Every structure is written in C-alpha cells, then in structure tokens.
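Next up is one chain by itself, shown in structure tokens, the form predicted on its own.
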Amino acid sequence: MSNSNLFAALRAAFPANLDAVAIDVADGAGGAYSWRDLERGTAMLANLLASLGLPAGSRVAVQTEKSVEALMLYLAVLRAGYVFLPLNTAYQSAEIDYFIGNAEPAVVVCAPKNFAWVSRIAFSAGTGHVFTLGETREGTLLERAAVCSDQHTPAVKAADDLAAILYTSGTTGRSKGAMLSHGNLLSNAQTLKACWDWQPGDVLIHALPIFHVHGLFVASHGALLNGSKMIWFGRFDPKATIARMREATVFMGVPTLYVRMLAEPALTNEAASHMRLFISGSAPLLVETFDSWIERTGHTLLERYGMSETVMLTSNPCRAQDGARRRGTVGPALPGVGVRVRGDHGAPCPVGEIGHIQVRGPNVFSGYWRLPEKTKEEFTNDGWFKTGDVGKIEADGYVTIVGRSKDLIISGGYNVYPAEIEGVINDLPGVAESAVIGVPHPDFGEGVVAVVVAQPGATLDAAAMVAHLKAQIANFKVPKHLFVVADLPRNAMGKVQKNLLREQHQGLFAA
C-alpha cells in the first residue's frame, strides 16, 4: 500500500548525505543540526508518542518558543500519524482553555515557565499526557524521548487523513479549527516547489514564527522538500538577517519585517546579490515598503495569497518570463488552484469587478473542527470555499484583494478579530460598547483601535483597561491605541458604522 504521510514525502526528499548541515541555528545556543539528526530525533519523538498508546487520530496541542526541536515535534507528530495543533506563543489562559476544551488534545506540549496553568487546564479537560519543550532543549519531553529507539517506520496515512487542526475565526463566534490533511499540504508544497523554482543548493533563512502557515507549512515545507538548508533564527533580527543574506537565496517573511529590515543602513544591493528570492505574505504590503525594497537591494518582493484554510492559492510570477510581479497585486492562482469572484447573490462578476472571492483545489481543506453546519455554509453548492475576501481577476488572471468581506484585521502578519477584543472589552467595568478596527499602520500593515463609550455615570481609564486587556489577550490583539468616546456612528438600521470609525483615525499611526 502506498503511503501518503506528509513526513515521509519530506524524508525522501533529505539529501543523499545526511551528515550535511540541515539547520544552522543563527542565534540563542547556536550550533548546527544535520539531516541526520533530523532523522534520528523525529524517530525518537514519534517512537515515544507511539509509545504512550494513543487512539488514531489523537491531537498533540503545541505551544511553545520556536527552536529546531519543536520543529522536529511537528514533524515526529507526522511521521507517527497523529494530528498537530499549533497554538500562538502569545495566548493566554483563557484562549488555551478553550482551544484544549475544543480540540480535545490527547498530548499537550508547553514552555516550561507555563507549566503550572497549562497542565491544570489540560489535565481538567482530560488531557492524558502533558510535556515541556524549551528554547534551548530544556523539558520533560526530550528527556523522555531520550530513551526511545532512533529508528522508526511512518505510520501509513492516506491522503485525505487529517494532519494538522489550524485555528481560524470569522469576525463574529468562537476560533474554528481548519482541518488540513496530508494531501492539502504536501500538493501546496510541491506546487510551491516548481512555481517558487527551488534549486539545488537553494539555502532559506527561516526568521518566521511556527505556529502558523507561513513559517511552518510555507517556509519549513520548502525547505525540507527541496532537501535545502535552513538558517535559522528563533527571533527575527534584522541585522542579523542581513548579515547572513550572502549565505542564503530565498527569505520568506510578512510585509513587519521587509520594513524593519529597510530602517537598516545595512540593507544595500551588494547585502542582497546573493539572494534569490524575496517573498511576502501574511499581510498587505505597502506600495512604498515594495519599491523601496527594489531601490535598496535591485530584488522585487514576490507577494502571495493564502489563508489557515487553503495554505497558497496565488503568487506572482517568481520567473521573469511567466510575468511580471505587480505590485499591489497577488498574482494569478498557483497551478490546480481555481480562484473565481462572485457578486453578493452569487453570480459572477465580469473581469477586474469587485466581488466575493471563492477557490478550490487540491489544498483547499475540508472543513471546520467538529462543526458541520459552519462548513456546510462556507462552501458554496459546487463545492467551493468562501474565502471572506473581497477582490477582482484581470483579464491575465492576476488577483487583487481589496479588502474583507468582514472587518478581520491583519495586524503584523496575525489575524485579529474585532468581535472578540469587543466580548472582553465589553466585559470591562463601566463599559456600555466598543468598537474595534484596524487602520494602517507603517510597521505592522494594520493597528489595533478600540473606540469605547462608558456606561451612563461611568469613568473609564484608557491606560488601565489597555493594561488589563494585556492580562487577558494576546499582545498583537491589544488595541495600540483605545479611545472613550461619548458614542458610536450608526446608521438607520442602528449598525455601527466601523467605516466611518476608520476614516476618522487613519492618520493616527502616520509617520
């Protein structure tokens, strides 16, 4: 029987010498890890998750700092055929309990400092096992796995089995989880391979977190399936990063950080002549932060689209002869990717009209975490997904997205939902409503505002209530600047109108 597990796609992809250097580790402990060592270590990780006797199917909850070995634990969670759920380093305990609540997590793994409060919140949902992994290879489970056997066969999986729960959310309701199976993203990763063109000797610097589906499924997949090394930074340091371009040909990072890295006088086109690729993502890239990076390093950002649910589903052009990369646009959909816009009543729109993006294909996931209902409602009746973005095709197939269907904020490459900041808001002292929104914001694409009017006889404390969002929420959810206001714009209907809200405060984070 043919195997479809992602991992074992990924380890036939390893190099023929396997003690070459897969991982040169920038910063922290430093240090190098081969391919070797990826193979004996995700061995040993999937030997002890197999040996804990776990139902088919389990779910192993991860939150915990990025480092090469919690790499090697998603990867080991593959190999063994269990489901990976990747948790943001920045939740806090009320959304944990409710993602462990939710997805039912057969293994927990987490920092060592968060033991206390996550194991009480994982052991009290019924939990069986919980572990902790540290930056610098600190923690229970790598002490347990020490013991295990470095040899291991990969489960055998089928491509439509689940690999990995990612958590999503519209802008009203509680986090979804997209279900993605071996198949979605190992057909992403090798469409990728030829549309990005991966070559032999192809060396990515991986500055992205891994939690999400840029640094774990787009780079880290890139990467191992093209048997490529990686640099390696548990934090992005611009100057570091620009130090190490001469080393390395593709970079994969969200519009944040091609800002950051252009406040660097370090950044010159001599810095970047050994780069490749340049690709961004995640976020809107401004058009100056695009041109800038061309007159500074001679290399134009190579945009894409995707989503938790999808993985890719368009790129601009990565060689000059299939097109031009546009700025401002995404380019046209990846190869078996099928993007269409469709009008509010579902018919669809001519070339270059707004309208209700849609797409399907062999990435496109297969619905929500135990709610089939929701899934049911994102799909359209011939089987496509509503993606909840607004945008138009040219006539050349490239794709621009003008906006979201809802008031989703992307804030330095993180999805933030104004509904939830407005239920904890909300449930302040004091406050009769709220109103969040995003506005642009140079560093980040898109700030956090909350605009908020006390109850009648109340007094609120803009800094003290921003102090104890920071308690409740992540910190990229924590409004950067939050305004009591006497009340809300509405219209007729008594809808707030959140458009009025953003023009009134689009200048506030202006250079």
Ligand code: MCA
Second form
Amino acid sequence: MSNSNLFAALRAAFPANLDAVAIDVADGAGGAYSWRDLERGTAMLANLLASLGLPAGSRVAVQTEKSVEALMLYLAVLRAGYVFLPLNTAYQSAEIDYFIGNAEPAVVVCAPKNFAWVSRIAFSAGTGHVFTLGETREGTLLERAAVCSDQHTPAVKAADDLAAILYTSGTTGRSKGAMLSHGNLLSNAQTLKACWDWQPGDVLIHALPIFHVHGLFVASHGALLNGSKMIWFGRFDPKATIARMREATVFMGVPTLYVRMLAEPALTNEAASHMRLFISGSAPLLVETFDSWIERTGHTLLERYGMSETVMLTSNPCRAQDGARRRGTVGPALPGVGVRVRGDHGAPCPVGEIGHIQVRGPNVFSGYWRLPEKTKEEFTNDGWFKTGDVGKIEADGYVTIVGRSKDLIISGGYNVYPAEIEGVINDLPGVAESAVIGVPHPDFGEGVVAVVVAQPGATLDAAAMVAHLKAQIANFKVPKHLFVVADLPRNAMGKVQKNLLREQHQGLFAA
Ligand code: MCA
Ligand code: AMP
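Shown: the form predicted on its own; wanted: the form predicted together with the named molecule:
Zooming out: every chain and molecule, the one shown earlier first.
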C-alpha cells in the first residue's frame, strides 16, 4: 500500500548527505542542525507519541515559542500519524481554554512557564498528557523523547487522512478548526515547488512564526521538499535578516516584514544581490511597498494569496516567461486550483467584474472540525468554497482582491475578528455597546480600533479598559486606540455603520 504521509514525502526529499546543515539558527543560542538531526529528532519524538497508546486521529495541541525542536515536533506528529494543532503564542487562558475544549487534544505541549495554567485547562478538558518545551531545548517533552529509539517508520496515511487542524474564524463567528489532510498539504507544497521554481542550492530565510499556514506550511514545506537549508530566526529582526541575505536565495514574509526592512538603510541592491525570490502574502501588499522594494533592491516582490482553509490559491508568476508580477494583484490561480467570482445571488461575474471569490482544488480543506452544518454553508451546492474575499479576475486569469465580505481585520498578518473583541469589550463593567474596526496602519497594514458607548450613568476610562483587555486577549487583538463616544452611527435598519467609523478614523495612524 502506498503511503501518502506528508512526512514521508518531505523525508524523501532530504539530501543524500544527511550530515549537511539543514537549519542554521540565526538568533538566540544559535547552532546548526543537520538533516540527520531532523531525521533522528523526529523519529524519537514520533516514538514518544507512539508509546502513549493514543487513539487514531488524536490531536496534539502545541503552544510553544518558535524553535527547531518545535518544528521537529510538528514533523513528528505527521510522522506518527496524529493531527497537529498549532496555537499562537500570544493566546491567553480564555483563548486556550476554548481551543482545547473544542479540539479535545490527547496531548498538549506548552512552554514551561505556562505549564501551571495550561495543564489545569488541559487536564480538566480530559487531555491525558501535557508536556513542556522551551525555547532552548528545556522541558519534559525532550527529556521523555531522549530515551526513545531514533528509528521510526512513518505511519501509513491515506491522502485524505487528517494532518492538521488550524483554528480560524471563517467568514463569521467563533474560531473553527479547519481540517487539512496530508493530501491537501502535500499537493499544495508540490505545486508551489514547481511554480516558485525551487532550485538546488536554494536557501530560505525563515523568519515567520510556525503556528500559521505561512510559516509552518508554505515556508517550511517549501524548504524541506527541496532539501534546502533554512536560516532560522526565532523572531523577525529586519537588520539581522538583511545581513543574512548574502547567504540566502528565498524569503517569505507578510507585508509588515517588508515595510520594516524598507525602513533599514542597510536594505540595498547589493545586500539583496544574492537573493532569487521575495514572496509576500497573508495580507494585502500596498503598491507603495511593491514599488519601493523594486527601487531599493532591484527585486520584484511575488505576491500570492491563500487561506487557512485552502493553503495557497493563487500566485504571481516566478519565471519571467510565465508572465509579469503585476502590482496590486495576487496573480493567476495555481495549477489544479479553480478560482471563480460570483455575484451576490451566485450568478457568474463577467471578466473584470467584482464579486465573491470561490475556490476548489486538491488543496481545499474537507470542513470545519465537528461543524458539518457550518461547513455546508461555506460551500456552494456545486462544491466551491466561499472564501469571504471580494475580488475580480481579468481575462488572462490574474486575480485582484479588492476587499472582504467577512468582517475581518488583518493586522501584521494576524487575523482579528471584530465580533470577538466586541464581545470581550461589551462584558466590561459600564459598557453598553461597542464597534471594533480596522483602519490603515503604516506598520501593521490595519490597526485595531474600538469605539465604545457607556451605559447610562457610567463613566468609562479608556486606558483602564485597554489594560483590562491586555490581560484577557492576545496582544495583537488589543485595540491600539479605544474611543468612548455618546453613540454609534446607525443606518435606518439600526445596523452600526462601520464604514462611517472607518472613514472618521482613517487618518488615526497616518505615518
Ligand atoms: C505584534 N504586535 C502587534 C502585532 N504583532 N500588533 C498588531 N498586529 C500584529 N501583528 C504588538 C504587540 O501587541 C505588542 O504591543 C508590540 O506589537 C510588540 O510585540 P512583539 O511580539 O514584540 O512584536 P513583533 O515581534 O514586532 O511582531 C510583529 C510581527 C509579528 C513580526 C509583524 O506580528 C508577525 O510575525 N507577524 C506575522 C504573522 C503571520 O505569520 N501571519 C501568517 C498567517 P504591546 O507592547 O502594546 O503589547 S497565515 C495566513 O494568513 C494565510 C493562510 C496566508 O495567506 O499566509
Ligand atoms: P487566514 O484565515 O489566516 O488563513 O487568512 C486568510 C485571509 O488572508 C484571506 O481570506 C485573505 O482575506 C487574506 N489574504 C491572504 N493573502 C492575501 C493577499 N496576498 N492579499 C490580500 N489578502 C490576503
């Protein structure tokens, strides 16, 4: 029986010389990991998981700082045939409580400093095993794995077996787990390998977090499937990244990373001369950033578009003979991916007309975890996934995203759902109602802003409310500004007119 385990495909791409450097750690304690280290480390971790006697399909939820061991843990979960559930390190207890309660993981791995509160949540949700993993190899996970065998045969998986669950809010409502299979992830990685023309000798600078699609799948799979070395940053540092470009060829980032590098005088044509490809995604890339990047480095950014539910969908061309990297567009659909645009009532939009973007392909997820009804709503009757993005397709297939029908703010590449933040604000004492909006921000693309109305007779202290929010929700979700107002603008139907609030505050963060 053939094995569709994603790990097996990545492992097959390791170079023949297993002693070559696979990952060169650029910050923190530094150090290098060989391909053999990845092979042995993932085998030991996979054997540890296998020794726990977990039921098939068990989820392994992970909230740890970025480290090579954390990447190995992801690979080991695939290798052992379980389901990986990454969690943003910024999430606090109420957020973690929700994810663990919803996903019911059999294993939770957290940072040593969080063990007390994470284990309390996990054990009360029925999790059997809680391990710790720190940034510098400390914690019980590696202690336990150290005594496991370094030989392990990857579990046999079918292409549609679940590999990972990524929590995302879809078009509305609370976070839902997008279920991605080994086949979804592998087919997308193989397509991107060909489209982005990965070459022998390519070296990737990996500077993104590894709890979302961009850093965990697109970047890591890209390098691993090409047997390419990674220069690994635990945290993004614009100066240090630019300094390492002379040894690298590929970089992937959200627009904020490009904006921050552009602010560095060291970013020059010469500094970027060894690079082959700069890729941007996860949030809209401003044309100013696109143009400045050409001017400063001589390179044209390649912008692509994807989602947690679908991995990558479209990409501007890599090779000049395949077409231009067109500013303001996310390029044509990837090979094998269908992208179409539909009007409000589902009728096809003519070429160049704006409508709802729908997609299908081997990369598209099978549905939301334990939400068959919600899943059904998010697909059309003929099987296309409704992205919640609004855009148009030109005659030559180039896709432009012009907005979103889903109520979503993307700040520095992280998604913020206004309804979630409004819910937390509305629960604060003295609050009658609130509206959360995103407005242009020079660093984060969009900045989160809250507009709040007090209950009659109550006095609200904006600074105290922000402090309260900081203790409750992930820091990137906390409004950068909170305004207390007498009332919210409403239309004749009584609906809050967020467009008016956005207009009113659009210059708030002007550079
Ligand atoms: C940090 N802060 C933020 C953000 N990040 N505020 C708004 N939005 C953010 N994204 C705030 C913190 O709350 C804190 O504020 C202060 O900045 C410093 O925090 P720190 O963690 O030190 O910030 P940083 O290290 O400078 O981080 C900025 C960052 C990071 C490097 C841009 O946000 C980042 O790595 N973003 C990438 C996200 C990503 O990988 N997205 C891919 C999603 P205070 O001091 O007030 O508390 S995958 C996806 O979308 C799809 C599928 C796709 O297409 O790829
Ligand atoms: P996530 O739910 O984190 O997977 O975020 C997916 C969303 O990010 C998409 O539905 C888009 O709204 C947005 N997105 C990703 N890439 C781009 C891009 N290149 N341009 C504009 N929006 C993007």
